[in-house]
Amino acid sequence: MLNKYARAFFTRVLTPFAAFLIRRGVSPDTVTLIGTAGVVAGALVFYPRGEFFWGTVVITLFVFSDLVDGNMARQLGRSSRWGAFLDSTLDRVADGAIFGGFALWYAGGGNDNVLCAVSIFCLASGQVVSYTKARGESIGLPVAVNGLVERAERLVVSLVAAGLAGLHAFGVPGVRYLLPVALWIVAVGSLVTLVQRVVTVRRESAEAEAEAADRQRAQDSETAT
């Protein structure tokens, strides 16, 4: 849902900015690299110190580069396999930094080993969820399922909760519990999504193998006659 509606809205909003960067000679790959560097810096500088509000502000400013670089590539007519590969790879780096930042906080000043483990699970499961789809498609399967929690949902739930939890430092009561709740939601949702994709790949694989076997039997019958 977020991919379908939010992405379309922000693409329209950011199109003029993308055009401005193109006129200044900035390449889509440069935007991708700068955006990832900003997200990683925001996550690993602020989150391990418990500064969730300011960390989320910095990350949010840079996370839109994921939309800007693609917009620039389309305007330039340069959409390429390399650009798609670089974008997807650096997305994984950014996601790892965000949940790694949470894990570092709970392993240190947050002093909560359970939430540290949950953060690490969110980091790992997010990578595996993406891998299952990529691997399934690489062996010729459509992997025709999105799943309960994809990357957009993981980021929105986690970053909104982290930003609101950071308001605790400004005296807002009760908000510090939002991040732990969000991490559990992301962890459970990612597990469900992983199961959905594994089951889908298993079903599609069996169907593909059965179809191939049917074709082989048909060919054998034709040869015999």
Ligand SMILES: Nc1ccn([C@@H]2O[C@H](COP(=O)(O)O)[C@@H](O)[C@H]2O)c(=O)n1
Contents of the next structure:
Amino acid sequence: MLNKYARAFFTRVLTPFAAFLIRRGVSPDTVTLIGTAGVVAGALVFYPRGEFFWGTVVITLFVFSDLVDGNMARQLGRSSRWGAFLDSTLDRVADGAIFGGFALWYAGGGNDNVLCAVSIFCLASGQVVSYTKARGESIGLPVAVNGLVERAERLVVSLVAAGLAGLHAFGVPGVRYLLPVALWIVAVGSLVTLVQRVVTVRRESAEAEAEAADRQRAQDSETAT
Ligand SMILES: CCCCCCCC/C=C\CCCCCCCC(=O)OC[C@H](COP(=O)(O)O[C@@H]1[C@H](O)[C@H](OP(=O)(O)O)[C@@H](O)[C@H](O)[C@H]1O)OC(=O)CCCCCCC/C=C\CCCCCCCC
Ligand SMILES: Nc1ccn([C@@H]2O[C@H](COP(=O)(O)O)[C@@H](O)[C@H]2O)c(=O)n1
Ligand SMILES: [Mg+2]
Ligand SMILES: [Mg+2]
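Alright, leaving the form predicted on its own aside, put up the form predicted in complex with the named molecule.
After this comes the whole thing, all chains and molecules, with the earlier chain placed first.
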């Protein structure tokens, strides 16, 4: 949903910044790499220590690079297969660091095995959700579904909750529980999304096999006559 409705807004807002980077001779690949490094550093330096506010501030500064790199590539007329591959692959690395950071906190100082398991589930299910689309498309299916919780939703829900939960360290009461709630929402939402995508791939694959069988039958009867 965010991908559909918020992307146009962020494209408008970020286009001048993307143009500025282009004028400074920065390449889209550099933005992809630096953005990912920043997200990974923010997540793995701060989250395992329970410093959710500062971790989220650092991640937020870098995560928008994922919208800037594609914007730059499009302005340059240089959107490439390599760029698409690099962008998607490093998205998986960034997501792994964010949910891995939560898992490390709950396995250590946060001392909560259930939330550690939920964080690991968010990490794994998010990767599998993205994989379903990539694999479905690689075998020639349209995978015409995005589902309930795409990457943008996973990130916004977890990061907003982590940023607010981090305010607990500054004495704000009642905000600590936002992160556990967000993790449960992302976990359940990712599971629903996974089912939506698997069901779609199953249907599209059956339709494609039936079409191929029809074509073969038509060809066979043509050859026979
Ligand atoms: C006092 C308060 C303290 C709070 C501290 C700060 C809080 C700030 C908190 C959060 C901000 C979070 C912003 C997160 C923005 C994420 C943007 C982003 O990177 O989205 C990426 C997404 C997907 O891009 P791609 O097409 O490159 O990726 C594809 C995708 O990964 C596919 O995965 P799948 O979906 O299938 O699982 C892959 O299949 C594919 O391979 C891959 O290429 O981009 C978008 O979707 C575009 C829309 C972005 C919308 C961003 C909305 C941000 C909204 C609000 C943020 C501000 C909120 C501030 C609230 C503050 C509250 C206190
Ligand atoms: N280094 C890069 C990064 C991205 N691209 C192209 O942009 C598309 C992704 O757009 P986003 O707005 O989601 O970043 C991607 O599929 C590539 O076509 C690129 O060329 N080089
Ligand atoms: Mg990108
Ligand atoms: Mg991306």
